[in-house]
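Just the one chain here, laid out as structure tokens, in the form predicted alone.
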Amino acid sequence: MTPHVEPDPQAGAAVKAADRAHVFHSWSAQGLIDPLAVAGAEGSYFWDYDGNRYLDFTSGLVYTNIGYQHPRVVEAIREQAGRLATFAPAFAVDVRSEAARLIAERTPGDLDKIFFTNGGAEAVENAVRMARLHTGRAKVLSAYRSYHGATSTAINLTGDPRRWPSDTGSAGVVHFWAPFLYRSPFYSSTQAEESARALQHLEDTIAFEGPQTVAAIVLETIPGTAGIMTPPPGYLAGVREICDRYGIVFVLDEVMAGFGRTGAWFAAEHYGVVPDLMTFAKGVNSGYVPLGGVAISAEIAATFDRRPYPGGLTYSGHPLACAAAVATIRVMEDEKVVEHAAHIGETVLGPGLRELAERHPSVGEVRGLGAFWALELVRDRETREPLVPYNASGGAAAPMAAFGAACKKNGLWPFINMNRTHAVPACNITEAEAKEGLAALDAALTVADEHTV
């Protein structure tokens, strides 16, 4: 249970004033935003200075996989700070070595070497650099419905509209359509058709780009912010086969899907696929201290046995971040968080969301697994017209804004992107909390229903 906190609006006003005076927020028009002043958080909840408590169905930015303020992780950070708060990355440090070992034990196949970064975007940047150096090729292929980060290469790899303001058109990135049956670009009617046609499209793209020019294919195992589209059976295995045939490095981005989010340590486990490189961040330590990394196959690691790898970060494998990772992984093991995420998805979130879809005409599709779900909201179920246009803003986005406001009024903090709302709570959310969230969604969807035809 979250503690009772006395409202303190005056303190909240001071926090808000300092934020507005000095903090420059990401992805925002600074003069048009009104950030909530957060007073505290615990488990699946957070609260403001006015005494309003919210069930967090975003888990931060889909990273607090073990919830807020887990005492074992907080204590591990405190203990590490007292023992060795920081040290340069060129040295062997016990907690860094232990974090790498624990991660490598859980990655699929021979992804046993870990290069640490400060977050997911840097992990993607370095994975692409490794692939280019390993192959001696320049081009990288990625999907349109994707997000890989906001640094230079990562934002060009990204497929959604956040790429557009920073897209130089010269980063060596080629985009293609990944499978998504609900909005199929291939006119498919079954998952098998969608998989086969998407693979043919990818192979055609490689053929016309020139296989000898392609260093890597980068895919989110299950796209996150872009819509949680679980790949159809056989698709990822087919990509693996194409990469093997042309000597292309296969990179899976597990920044959002990894560390229990899908009911497995990594989403790749669901599909029996082992990439050459795998990026991670977020859930590796529940975001308590910034950490990401690249898990590297033996073959690619061997490329740099006698050849220096030309990349590094001052805070790579920071001791506080690694201590948080070690504690988080041990908590997940001891408390069976991965198994719980699978269970909650199968027995509460999945069935509950599908039941909502039966009653609300604004829900076009429900998809996901574990603690990783999306609801596609539509104006018309027959035509599948989105509730708001693609990349809508201002008045065009009003129906989703109204839905979001209704969620918050009901004590639920929603994850909203374009015409979708995602149900991505902490992986250790209780059944009672999950049902509380579903009830709040149920009430809010009546607002979305008002905009259907």
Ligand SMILES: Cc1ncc(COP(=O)(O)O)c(C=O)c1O
Second form
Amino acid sequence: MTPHVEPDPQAGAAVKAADRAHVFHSWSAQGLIDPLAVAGAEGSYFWDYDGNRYLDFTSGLVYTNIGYQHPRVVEAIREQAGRLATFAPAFAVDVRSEAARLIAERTPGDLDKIFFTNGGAEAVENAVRMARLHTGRAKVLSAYRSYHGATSTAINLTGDPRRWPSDTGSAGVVHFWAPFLYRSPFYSSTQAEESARALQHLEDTIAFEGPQTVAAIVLETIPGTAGIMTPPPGYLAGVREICDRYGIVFVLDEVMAGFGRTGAWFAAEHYGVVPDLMTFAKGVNSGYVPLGGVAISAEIAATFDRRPYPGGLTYSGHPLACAAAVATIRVMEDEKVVEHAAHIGETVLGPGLRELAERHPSVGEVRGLGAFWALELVRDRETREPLVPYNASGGAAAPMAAFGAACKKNGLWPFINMNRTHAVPACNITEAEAKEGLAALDAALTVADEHTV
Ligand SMILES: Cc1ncc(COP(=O)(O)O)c(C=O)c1O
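Instead of the form predicted alone shown above, give the structure for the form predicted together with the named molecule, please.
Zooming out: every chain and molecule, the one shown earlier first.
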């Protein structure tokens, strides 16, 4: 339920004016954007100052896994602020210890030590640093069609065009193709073929780079922003085996896929793999206070038992962020949020999206699980030509812009990336809300359909 709020366009205009005058926004040409002024949010919804309410099918940036303003998490932050608002990272602090314990209990295998950061990119930076120091090697392999963050190494690991302006070609990163049957880089026609060929390609990449030069392979367990490509059976287990054979550190990035998003605490559980390092952020506390981290295996942690780890952050394990994590994890347990995400994916989102695909020629493929779904929009189902070209902007991206505008007109805030829309609502979205979102998508896809051949 959303509380009734009186529209206040004047207040909204003031918020917008100050934003336009002083806030420098991410990833944007500052003069070309028109950010919506947000008046409030609760659960799966947010609203503006003009009286418009939106069902958030983006979870912010895929992080409000328990929705907005969960009262128990808000209260935990309030309580922590009153008790001990901050304390430096070199000390043992109750709430930091408890957050680390709760996270380590849920990470797979022996990933039992937690290095806290302020977000996902810093987690990736530190995972790579640990891998390099542990192996004494420099190179890091990552996939095209990936996103790992916007700081130096993380953006170089990233496989989408946002890397290009910051790519000096000197970050020690080598990209390879991960499996994606719908647009197979290996001309495969089955998942088994795609998995085997992608593993051979990775093996070949390592052979030609020199196995003794490769510190780590960094993969999103299920690539998120790049398109929610669930890996074919056997692929991640195959990467694990390759890493073991060559002494390469296996890093799984669960910043987006972790903490319930896929209907498991971590997506790695679906594939029975245990990485050497695992990065997390976002859902760890639904982003109520910035927090991320690296979960570290016993073997890599031992590297730094007698040798100092050369990395740190003023706010590593900040008490307010850790209090939010402790409360979030308890809420997720008590309210069975992870089980709910699996259930809503199996019974409402998955079937509902597949049903939309049957009726709308613009939907080329539906893929995902839990509260983590992608719709690949195409001009032509036969050729699979994307609805807009790769990395399109301006007029070339107009069909996706029209689809997005239609979603908003129908009260749905959509996630849009290139030719895809992702259905990534809060993991505790109700069945009725999920159906409301599907109905809005249904109407908006009619607009996308107009751009098919
Ligand atoms: C898989 C993955 N890794 C890393 C990041 C970077 O996280 P942050 O934006 O918190 O630095 C993201 C953000 O979307 C992500 O999806």
